[in-house]
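This document opens with one chain alone, in structure tokens, the form predicted alone.
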Amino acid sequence: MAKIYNWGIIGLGKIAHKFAQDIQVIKNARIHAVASRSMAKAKEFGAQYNAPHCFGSYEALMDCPDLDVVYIATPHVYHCEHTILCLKNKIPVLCEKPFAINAAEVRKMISAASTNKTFLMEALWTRFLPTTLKVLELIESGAIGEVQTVKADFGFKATFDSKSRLFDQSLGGGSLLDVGIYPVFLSLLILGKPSTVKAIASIGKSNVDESCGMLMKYPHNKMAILHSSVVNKTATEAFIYGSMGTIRINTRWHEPTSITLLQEGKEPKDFFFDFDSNGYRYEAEEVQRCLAANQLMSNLMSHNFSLDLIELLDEIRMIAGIQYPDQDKNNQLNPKKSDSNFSLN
């Protein structure tokens, strides 16, 4: 018979509902505990997703039985926190993206993972969509020829309070770290770490960036084009440009979508894809074989990529002038002026 994962969620916003509406469609998944700094809101959330524990304390929430791996969902500035907190008793976790707001703090997580010998994992979902498998498959294919440039954009409109999450800086707020990753993601997947990297950032009246222009220039000649916003909302498709073709990414190409493979001189061809979920389940689904196979980490999404993908971060934000005082001033991350020279010689 197979094992049924008993999952404890930690912070019960918006993604976290999600998230548990996705467990719900895995057979051998449930949702075991849940956490809020609100009894509450924790009780109104159990009850939603039938929880059999609850807890007003995410310390509370460590001495529960039974419980298998914990997904935590609060704001970026506590991922660090959170996560060690589980580590240290034992309790794989699932951390949401960012992993945490500088390299210095995934530093520390990686290393509390290690020490105790518990799986860790970064919650960055469009990892393991099916979309994003057929692309890697594609390129690997040979469907498009040799890479040259990845183009990706994400950007919506939200209504301004400087008391929100989004445009709180003492909370990680900013396009680049919830949004803007993404683009980041996709080019570190696809072309790896770039030799070159210009960025600006529209820093608005809550000290938060609303906009990040990224340029990446990388060993060949090949480039990466990447755009964020919460002020604006944008196209939010991705190409990855090849030297026989390209592949698009459709709107919004972060989640559960399509894609087109355009070749010359042949006509545009469609892939679909068939979701009974929010497409959260795939990351579920791989810290699940990963806890099955005894591994500490996925090979998917890797302790190395994670860091390296949060040093890309932290340069952008160091060249953009983005900052986050608290976390940064005991982590040597320095922010620079904006470079407005965009050349990429």
Ligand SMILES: NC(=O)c1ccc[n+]([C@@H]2O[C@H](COP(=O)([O-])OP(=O)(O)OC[C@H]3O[C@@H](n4cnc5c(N)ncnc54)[C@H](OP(=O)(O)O)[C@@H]3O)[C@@H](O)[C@H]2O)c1
The other form holds:
Amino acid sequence: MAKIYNWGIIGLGKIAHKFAQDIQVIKNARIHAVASRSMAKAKEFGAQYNAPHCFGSYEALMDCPDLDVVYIATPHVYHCEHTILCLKNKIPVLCEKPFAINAAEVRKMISAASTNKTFLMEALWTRFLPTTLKVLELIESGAIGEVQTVKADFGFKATFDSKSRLFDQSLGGGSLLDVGIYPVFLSLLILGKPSTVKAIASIGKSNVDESCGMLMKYPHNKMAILHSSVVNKTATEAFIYGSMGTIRINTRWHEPTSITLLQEGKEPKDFFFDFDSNGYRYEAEEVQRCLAANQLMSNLMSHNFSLDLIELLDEIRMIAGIQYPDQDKNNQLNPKKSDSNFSLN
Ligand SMILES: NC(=O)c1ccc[n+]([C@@H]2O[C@H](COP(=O)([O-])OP(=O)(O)OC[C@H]3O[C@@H](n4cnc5c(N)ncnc54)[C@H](OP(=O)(O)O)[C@@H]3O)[C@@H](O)[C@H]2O)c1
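Shown: the form predicted alone; wanted: the form predicted together with the named molecule:
First the chain shown before, then all remaining chains and molecules of the complex.
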């Protein structure tokens, strides 16, 4: 009989609900335990998804029997602490994006996974979507020739609330780490690490970046043009321009149900994908596949990729002046490529 994977969840907010809904569509997965800072909230959430174990603290979840893996869905600033809590207890972890606030924290998480020989993966769900796999397949097949430019944006208009996760600096608020991470991820996936980074941010009244614009240059004259915002609704499209054509990942491109191939001299060709879920099932299934194969990390979202991603985000932050003083005081930023005198130390 196929193993059923028992999932636990830490932090029962908005995304935890969407993820729990998706666990229910995976045949060999179930919500086994949920942990909140409030027992009443844990019980209410647990009842919604038939979780047999509900805990009123994250620490209490560590003693839960028969737990296979924990999904961490707390605000960014707690990802490192909650991941390490699980790893020290040898509980595999799928942790929400951004993996942590900065590279110093991500290194600690990776080190804890290695010391405890326990699985760890960043929940950058777009990486696992069938649309992303199709984009990579089209590029690999030469459908658009040599890739030259990636252009992507992700912006939405949030209601300002200085105490909310999106605008509170002490919770890791701001557009770059919340949504800008998606365009940055796409550029890294397709073009690799840039040789030059330029970035500017508009810092709002709560000291977080409300918008961020990024330009990157790569060897062989390749470039990326990226933008994020939590104060403007943007097209949220991605374009991959090649020497012989373009792939457009249609809006909202981080969760698309279609992509369009535009080749010179040919009719545009659409590829449609029907999701039977919110789209989070694919990352959860990747975790289960890795656990079944006794892997300590995913090949699709490796520790090195996550480290490259957060280092790039650190670099953008340093150049654009986006700061998280409590966490950054322990982060040694690598100044090698930055063209700014701004320092987070
Ligand atoms: N992959 C995606 O599509 C996606 C989408 C949205 C968000 N995310 C990521 O998921 C994480 C959570 O986002 P969310 O939108 O679900 O946030 P949210 O609705 O605010 O929920 C976060 C949860 O974290 C817990 N928490 C612990 N300490 C907290 C504190 N000091 N303040 C507020 N909450 C605290 C709370 O759960 P308890 O009260 O139960 O303890 C809260 O419900 C973020 O890192 C975000 O980047 C990913």
